[in-house]
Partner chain sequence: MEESRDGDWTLVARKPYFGLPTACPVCLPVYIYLKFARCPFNLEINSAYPDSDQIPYVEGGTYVAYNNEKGGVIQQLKQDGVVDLDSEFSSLPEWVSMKAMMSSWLADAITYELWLGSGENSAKQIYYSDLPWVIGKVLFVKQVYDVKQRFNISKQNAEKKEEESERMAVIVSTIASANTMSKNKLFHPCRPTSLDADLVGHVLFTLKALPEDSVIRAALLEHGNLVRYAERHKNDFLTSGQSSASASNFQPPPSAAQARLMESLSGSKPKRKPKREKTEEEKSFQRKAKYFIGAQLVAVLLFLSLLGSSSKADLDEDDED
Amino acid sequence: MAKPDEFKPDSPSENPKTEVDDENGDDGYEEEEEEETEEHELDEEEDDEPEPQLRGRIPQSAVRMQQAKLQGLFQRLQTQTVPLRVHDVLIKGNTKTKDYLIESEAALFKNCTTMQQILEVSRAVNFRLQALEIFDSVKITLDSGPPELPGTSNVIVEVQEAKSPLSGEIGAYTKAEARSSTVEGTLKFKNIFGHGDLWDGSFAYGWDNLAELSAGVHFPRFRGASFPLDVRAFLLSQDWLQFSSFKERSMGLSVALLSSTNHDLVYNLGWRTLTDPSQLASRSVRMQLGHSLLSSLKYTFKVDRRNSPLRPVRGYAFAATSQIAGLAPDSRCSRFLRQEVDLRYAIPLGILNSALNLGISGGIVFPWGTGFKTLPSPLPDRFFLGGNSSPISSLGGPTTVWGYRTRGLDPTEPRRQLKSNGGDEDAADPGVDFLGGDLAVTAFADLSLDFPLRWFRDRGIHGHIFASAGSLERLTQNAYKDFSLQKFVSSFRTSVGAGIVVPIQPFRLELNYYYMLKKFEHDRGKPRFGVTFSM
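Could you put down the structure of only this chain, in the form predicted on its own?
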């Protein structure tokens, strides 16, 4: 066979093998003619089927090159920041939804300066778009920016709108002690006008009466505002005969004027009616039976820096709610000021994932207006302690003392004693009405830790030991004159206990044993096993 350096091709070529074959065809070396003929035939066969060889070589090298680039990119993302800006956000897939709605959620990309920030914001934007409940899927991809602008990227937001604008839920629930079992349902119409609007109607029907009926609309970005707008009309009935000898029915309208991560401002306008079908109500309850108008403005500030509300191991949470009622000239309008404060703090202990959770809640309600010192506070707006909720998860003011049942703490007042037809009083004791308080304070300490078995740890099941305390006090109708801090502290009820916590997203299930260290005569609490089910 001729050697390559024996040939002098007329022009350079990228395929030296082909060049060699062409050169051999012009010169005629007889001693190697047969060999070259066989080689030429083999080359022609290879030229006839070049694709399988190329398909076998090129993809493998390209894959290896791509893998190397990806590995290098991952290492770079982990070890150093990668400068990158977003040049443009492209929206695809929305046929009904307005562009401004998606653009407002994707506005977070404008402030990104690194690849890490873009990836983090992508997750946040994906979550926020999914939370609108109008898309079946959301896909966010990154593409290279214009060639003339190095260090930039285009973000492509591709959405798939919900196939059906109609959705609904229905279920049977048992209200903890306050209500009987109910059937509840919700029907939603999604994105009717393309503004992400959600129209819904809901009901809750008890076996003996209609408990709740409401309808409302939610706009995530009303007229381009940075906060959503919620408007809801409601008809609500609550049965408190067992605890306070009255039923409450209210109907009205609520409007969320401001809603963000840390701030909420809601206006409520409602007509309330308190009745006593049993005719056993105490004198204090009978004084408040009838109609009243509620026109109030409620503001809530909330910040939660805990790692988890279901099992906090580190961080803190704070919430404050202020309400002013009486924003109407009607004489039947309830006028009062109400303030709630919650503070939670979790301290990690470093052993068995243990943590010490501390919490305190306080609240006060007081009437205002002419003669406010002698007026009682509205009965439905007072503070009542007890119930089957965990103070660790909830940030709703002073409501719970572990182990005490719903509305289970003093102050109380004897119910009216009815007389029989013969004129003698009935032998049966009608009991007492729990009246609630104008001032309430609760506190707790909770020590949580993992079980040694891995099966429990993998499922988040853990144990806890706790202690709680709380008290109520009347301040209205000149009762504040007899108030003393020493007397109030001595009236605290205390309880301790231990149990097992089972986190079931988004709920916290506790199987506890409660023991009362201090309680008063009419308090509804005793040593017992109990189940707490809260969010």
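Same protein, different state: after the form predicted on its own, show the form predicted in complex with its partner chain.
Here we give the lone chain, stripped of any partners or molecules.
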């Protein structure tokens, strides 16, 4: 006897097909009721009485019976575990894309043992295939398995490859190997070799006079590997003439070996050149001009559990970046160790959506190798404090003390003095070069709260009161012998202020008033209104 309550989907002649995703990647699945109603059979027992052949008309009793069966099926799917395995994954529609790429993304199906798991995995696989950016549409359909294997199904993955391999985009990014956020324009060529490869050429401009031209390729699973591979060739130029009397130009290769939500591992090989076209550099900068080879491995661990990086009200964030340079058989390349740590914590206060944000960042850089105690640290890799970014949203090491201008904190050194044409009198003061520090620590406290007016609250505009502190110290060239914690703490500069925050996704715009509580002679900061822009 057939048991109407028992679900047995396998049947040689009437095979149920379930389309679980469409080209838009909907989360739910659809059943084609009309076709499946005709084909789907729940009872094992064959109906001895043949159905009458009606032209265009189905008896109402048959329709009601099928609807009842379908409702029963849905109910069982929601309340019971329906055992079902995937026998095979069939791929259709890929003329250029290699099968292994789609099969590797669909490998999760192998571990499914129930219908519900298959539906969940289908959603995930659809998302991952769409994320490859090489398909215009992805459709996943469940079909019954071979009749000799009951309790199995086949998964049909049907893809439509992108008609146009070329695309362009403009956006704001923060890369693991970059020092600051950038605005980029990118041109992409997709899937040229069928490995899901994405080739791109891009031009980027950063806030700190950074210009970068680069070309790269991204392999989602190169040669079957389980992790993506990113290789990028770059040509980078950064102008620090105004602050430190040098220009930096780098060219080389960057390889992202590991990239996930929490971990980034990047290898950089670059030829770096520091020049001084102005010929006004101070002695310490003059000593560093020239060519060097940078071969480094940089690992970043980041976890951000805050509710929002633009306006954190609760949660914490932690980031640590370690860099080791000098990974080359040639001992003449640049060698140093660099470590940065960031910690942020947001405490909700419960009134007017207010929160107290606390943060501390620290960093140290030191050369290694023969004679490391007397060597200076490379100038571009030192820590410089000051700038127009907010420390709340950025997790890139000690960079900002509110109110101080870009690279605006001591230590400094006088620049070259030129003789005027009028004889023995000196020419106008050329100023100082900001040299950065080998040890840097910054800290801040920020109280944010909503404005009483609803108009501001609806747009996320809120106010904040803040205080920040920071200091730099030299450690290299035997300067560490004179280092003392007390002296370092007493060298902290402090500032306070208040302002308005306007979140413009993905940016955080602040309009602030700063007041310096403590500054040194050459520090570039004074009571003023200012704007910070960060992402």
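Just so it is clear, the structure is predicted and the values come from calculations on it, not from any experiment. Only the largest set of C-alpha atoms that superpose within 1.5 Å between the two forms is called the rigid core. Positions refer to the first chain, counted from 1.
After superposing the rigid core, the C-alpha of residue 67 moves by 2 Å or more between the two forms. Residue 317: CA moves less than 2 Å between the two forms after rigid-core fitting.
After superposing the rigid core, the C-alpha of residue 142 moves by 2 Å or more between the two forms. When the rigid core is fitted, residue 97 shows a C-alpha shift of 5.6 Å between the two forms.
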